[in-house]
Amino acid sequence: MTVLRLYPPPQRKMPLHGLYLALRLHRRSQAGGLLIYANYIASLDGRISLPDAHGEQGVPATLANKRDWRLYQELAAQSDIMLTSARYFRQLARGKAQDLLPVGREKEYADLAAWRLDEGLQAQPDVAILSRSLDIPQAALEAVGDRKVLVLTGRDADVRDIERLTLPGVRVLQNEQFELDGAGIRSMLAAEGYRSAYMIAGPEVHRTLLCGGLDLLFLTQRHRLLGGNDFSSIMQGQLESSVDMELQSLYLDEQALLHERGGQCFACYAVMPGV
């Protein structure tokens, strides 16, 4: 399985699997420092999540496809730490999540699995929850019991809330600010010991990280229009500034024309700091 490399030049064919790999993100961090890095994949009209019948949003199936997947997980795989909401929570208490956050743990997977365990890495990234309203199900965390969980929020949490949340393996810590922001973000994990971290939220996160805190933006773009009134985007909400993105690398899936119509193409963007 090949990709075509469009940028940087020259372009060449490359190999699907340990694209994203040799990226090697967790050894990329400063010192002291910590690198955040984001990943979506949108149809051409920019739509990450519609409702399905029963009006929980989600990845489309006409959107979702293994490749792609395949490239989720080798940046799960170079992550100490995973980036998530509230939200993946109470929809994990329903059934409803798209996965218990990767490493998956399927056969095609145990190569990223090994990969881990030789870079020194624990099996499974930790999981830090960004949340204001600390509405998050026991029954979910218990879920992810076989690692460390953070629950990151804002100064003025209720006690009681992060008194609830205190079990077993279940840290809350505040931010200096009232509201989560990412340089909040980015300082209170790095003070942890993480030094890669991979945000796998919707656009509320997204876009809070992106003040201070995002370095990378993974973008899988699917040639497909999806439409509807009723999606979800990688970026909603008001910025106070716009963002500029440098393009890192692109590549053309030439093999997902022979399988799946239209194509797609994975692009890597560097968020360039502000002016």
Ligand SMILES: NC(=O)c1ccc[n+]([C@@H]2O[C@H](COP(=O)([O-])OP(=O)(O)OC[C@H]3O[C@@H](n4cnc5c(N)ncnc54)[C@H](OP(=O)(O)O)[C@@H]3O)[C@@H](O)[C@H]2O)c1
Contents of the next structure:
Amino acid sequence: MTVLRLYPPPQRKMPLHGLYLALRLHRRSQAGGLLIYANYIASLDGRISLPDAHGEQGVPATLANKRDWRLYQELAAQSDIMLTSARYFRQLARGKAQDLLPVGREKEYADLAAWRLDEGLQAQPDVAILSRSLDIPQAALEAVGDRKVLVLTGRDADVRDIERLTLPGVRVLQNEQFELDGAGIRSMLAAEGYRSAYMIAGPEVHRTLLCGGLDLLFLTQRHRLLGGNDFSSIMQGQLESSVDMELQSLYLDEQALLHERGGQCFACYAVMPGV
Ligand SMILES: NC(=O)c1ccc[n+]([C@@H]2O[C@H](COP(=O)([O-])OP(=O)(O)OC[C@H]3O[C@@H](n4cnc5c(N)ncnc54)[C@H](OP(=O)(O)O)[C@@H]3O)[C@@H](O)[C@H]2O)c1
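Please move on to the form predicted in complex with this ligand, as the form predicted alone is already shown.
Shown next: the complete complex, the earlier chain at its head.
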């Protein structure tokens, strides 16, 4: 299974397996620092989420595919902690969300589980959940009871809600600011000793992180138009100012071109500091 590297030059065929693992994201932060990276798969018309036949928002089945999922897993394998949203946990509790959090326990990802142990990482990354409402069902939290869970929220969170969530293995961390912001999230997680954090939530968490809380964006763009009006894209809501991104790498997924119509590209961008 190969992909064609389009950037940086020269063009070169490379194996898909190991493509993102070679980045060694867990070793890239400066001493005491934290590397935060996000990952999306989007259609050519920018959809990351559409309602299914029951009206439940999720990654469209026409978008998801195994080659992208391999890279999703390679990114997860390099993380000390995965960042997600309370909304995802509410969906999970209703049995309406894909279980995204463990580094794949299937046979095809056994190499990644072994790789984590070789690299001195824990078997599974810890979990951080962003929430304002602190409405996070206990049943969903129990699903990740085998690791540390941090709930990140703003300074004005209700004390009773915090107490309700303080279960074994779960801690609520409050930002110094009223609202959660990227810089606050970075400093809370760095203070906990994390060196690599993988953000797998939707557009609101992405917007929250962009101010000082995101270093790299991995974006798979499937060469397919999906349409639909009730959708999420990788970014929604107001940004204080536009954010420039610098292309780090771009791969054409040739295997997808051979076996499926259209194909896809795998891109990685670095978030550039504001001017
Ligand atoms: N295609 C892809 O690659 C991809 C990737 C990720 C997600 N998705 C899809 O995108 C859709 C949306 O995902 P999502 O629900 O994770 O989206 P999201 O819009 O990023 O998360 C929303 C929730 O996160 C919490 N949150 C966000 N920003 C916050 C802040 N500044 N402070 C405190 N809490 C904050 C809030 O929780 P409370 O409501 O508890 O306050 C909010 O309800 C889903 O359908 C998902 O399947 C697709």
